[in-house]
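One chain is shown next in structure tokens, namely the form predicted on its own.
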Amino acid sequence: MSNEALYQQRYDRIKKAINLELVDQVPVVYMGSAFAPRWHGMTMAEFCENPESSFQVNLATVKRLDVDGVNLAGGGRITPLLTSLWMARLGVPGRDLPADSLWQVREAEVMTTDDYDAIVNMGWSAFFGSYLPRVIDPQEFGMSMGWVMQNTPRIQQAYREAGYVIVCDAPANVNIPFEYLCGGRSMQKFFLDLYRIPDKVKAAMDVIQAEQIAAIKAAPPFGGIRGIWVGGWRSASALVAPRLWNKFVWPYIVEQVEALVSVGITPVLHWDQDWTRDLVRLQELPAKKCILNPDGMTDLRKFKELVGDRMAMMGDIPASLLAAGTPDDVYAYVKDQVALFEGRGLILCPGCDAPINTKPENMEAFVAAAREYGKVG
């Protein structure tokens, strides 16, 4: 078979699992942006700083375990994007930390409660330009959003030529307003201002879903699966309390899903942390247009009797279980886990992000249950 066409069997894998629809094989997609430069003898230094050996390790990765496509491609320097959606300073491998740890969010407060009235004054845009060199030096992140800019298609197109799927491929980019201010504040001063100066930050926060919501509705028609993530961590509901979860979380997660669904672009919802409350919600969400993305803390099985009729998963080995399981743990997750879905709605994936001392040879027991385990029919 060519690569072209396992492509497109692959890719209509996916399609079907998002649509709920019964599948020949459960897909298996990959995603351990730490795992794979460590798994192939590269430093975190080298993999933080050279885009190309960012793009072509994680490239490497997926093509030595052979699995039906990606949930993001790798690419381009991960610290100045992190710095980009926490709003935080980093420590970057090889700069100020050991050539070979992983890098590290500086949890500090860095916005101030004068900035929410600057958002409203200036607009998002203008005051996150003005914000940048706060947490990372403007060149520095004017250069490597320029790369990823400039080689995202060259990036696209390698993938699809070596015959695997990028499922967040869509031309876009947005994140609710909740998780750019929690990191820029810090997550205790955030979450007194929610209590001490709720108007003031929603009012933050409404700025930002308006200029997010115009980004959506001109993304570009292209792509293939067209999935963009919309993340949750800090606005997870083990964190945040009901009443304020339901005025600062999930009306700016609504519109956004409801924003990415009417431009054709399919909704993941990456949400790390226990959403298990709040699962019931996800009935409102347009059915068979979404993907849960959960982290391995999130009840399956509530997911599954709640809105198994309605949306697909893709998930869900733990971290954990990566990097302290054995093989035999690693292949009763996944037996359970396709049993639980029964050949429908099941993407396999790795909980968030298979991390940086994940064990191989459970990585490749990941990869060999799903195949075992993953035949429907």
Given for the second form:
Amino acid sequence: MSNEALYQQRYDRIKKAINLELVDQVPVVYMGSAFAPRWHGMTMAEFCENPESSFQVNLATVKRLDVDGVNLAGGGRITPLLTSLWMARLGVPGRDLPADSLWQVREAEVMTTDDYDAIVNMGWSAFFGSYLPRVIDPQEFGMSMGWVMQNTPRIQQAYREAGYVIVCDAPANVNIPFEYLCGGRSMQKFFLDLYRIPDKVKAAMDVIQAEQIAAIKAAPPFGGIRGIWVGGWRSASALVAPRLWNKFVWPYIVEQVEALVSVGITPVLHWDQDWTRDLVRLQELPAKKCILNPDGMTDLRKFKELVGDRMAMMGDIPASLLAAGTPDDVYAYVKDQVALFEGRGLILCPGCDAPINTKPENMEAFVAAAREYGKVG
Amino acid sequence: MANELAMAMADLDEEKVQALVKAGLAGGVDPSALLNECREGMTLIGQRFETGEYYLSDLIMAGEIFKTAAADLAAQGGSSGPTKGKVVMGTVKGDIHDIGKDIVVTMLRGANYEVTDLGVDVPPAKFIEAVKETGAPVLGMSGLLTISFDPMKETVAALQAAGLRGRVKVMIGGGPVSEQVREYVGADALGVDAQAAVALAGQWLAA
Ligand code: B12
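Please move on to the form predicted together with the partner chain, as the form predicted on its own is already shown.
Next comes the full complex, this chain leading.
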């Protein structure tokens, strides 16, 4: 089969999974940032400094595993990207850290409570621009983001020519305000703000949200799956009390999801930690338009029971299983998962992101098990 | 029936707790009695967490209110008398996540355990040293990363090598820790949340 034919077959498989149609074979995709370079003997310093390396080593990993595709394509420097996500400084291997150690988010109270007002007064983009020098050299940041913009079409082309599908290939970037602010304030301080100065926080959130929604609505049309992460790391149900979650998390997610769906983008709810408490709320989102992308901590049986007829799941092989388990454990996990979903609405994928110390034999077992048990038709 | 201060604590009403502590002290109430009321509030918070009424953010807020009140009261000579026992806690080598560990420490202190908090990125030798120095019969290790499993295992091995394993119970916790991990590490127990840490300490230190 030609690579283009393979691409089409895999694309159909993933599309069908999203639509909750029966597939011939449960699709399996790769997701991991530090595992790919580690597996290929590339130092973390090289992976972090060279935007081309991160793309090449991810593609090499996808080819070596010969999966159907990838959650995120990679490419570009990861540390500026994480800075933009959490408004935090990062320790970079080879600069601030030993060359082959993992990059480190240096979470600290960089944003002050006065900055909430500054966001309201200046607007989000202007504030963000003025804030950047506190966490990264703005020139470095600009160059990194520029590289991504410029090279994304080439990266997408390369995956397609090799026959692989990128699930999250939409040309936009959004995040709920909670995540930005929580990173900038540091988690502990931010959580206290939610109790002590809720109105101030909410006013800033609303300004950020309005700009995000406008950006989503302006997203250019594009061909692929058009997935995009609507991530939740520190906004997980397990971390945030219901009355706060209902006010500071969920309304923003719903609004972003609806805006994305209205322009034909597939929201991928990349949710770490345990969201079981609020799974029932997923019934409020448009059916067959979103993907839940959990990390192994959310209860999938509950998910199936509550929204199994409305939403697909991409995940959720736990990081601890990939790092500390055996290939037999991985096999058993995949088998259970396939049985639970019965061939519908499942895209097998490492939960969150395969950790740096994933045992290669576990990653290989994951793919082999997916192929063995995933045959449906 | 819990009194007003304990209830204000349990309801996470920071201003009210501060006001009641201040008024109590001004009115000549024994700081130790006030401290015990705060602890009572922390016990209620633990119960609400267990029944699913409270979540982690509530524990973070509770910890903050308790820490401030306890510091103020200690400065006025408040104490709860003899503690229920000693616990050494820390986040293991290579790991700097401390939010969960801090909650565990605060809840243990709230329940009147004497906790030696070694902070984050704690190498095995430092755990051993603290266990020796304090004579604590319980060691708690926190780890949120998959790469934290090995330092946990090394620490248990170091306890063994130091001849301390027999008299020290080891509990581990933190996001990715599972029964599989407990076995790998060789710990005595795994605690899924801060309440579990308090329960384990209670079980081991009562014996
Ligand atoms: C906040 C956060 C950070 C902050 C930490 C700030 C701080 N001061 O702690 C920062 C930004 C620094 C950070 C950095 C990193 N993080 Co981080 N982080 C998180 C996050 C969002 C929340 C963790 C948290 O605080 N949870 C809340 C606390 C209260 O929960 P908890 O610790 O589990 O504690 C509870 C129980 O487990 C239990 N407990 C805890 N300890 C103990 C001990 C005992 C004895 C007992 C009985 C019970 C117990 O009681 C607690 C209360 O009930 C999680 C994702 C998530 N949503 O969970 C990722 C997460 C833990 N981080 C992760 C990663 C990968 C990292 C980094 C490596 C990322 C990077 N490359 O920079 C670095 C590593 C830094 C380092 N060397 O440690 C991964 C770990 C997965 C893995 N592969 O190993 C996670 C799961 C996110 C993900 N899915 O990718 N992180």
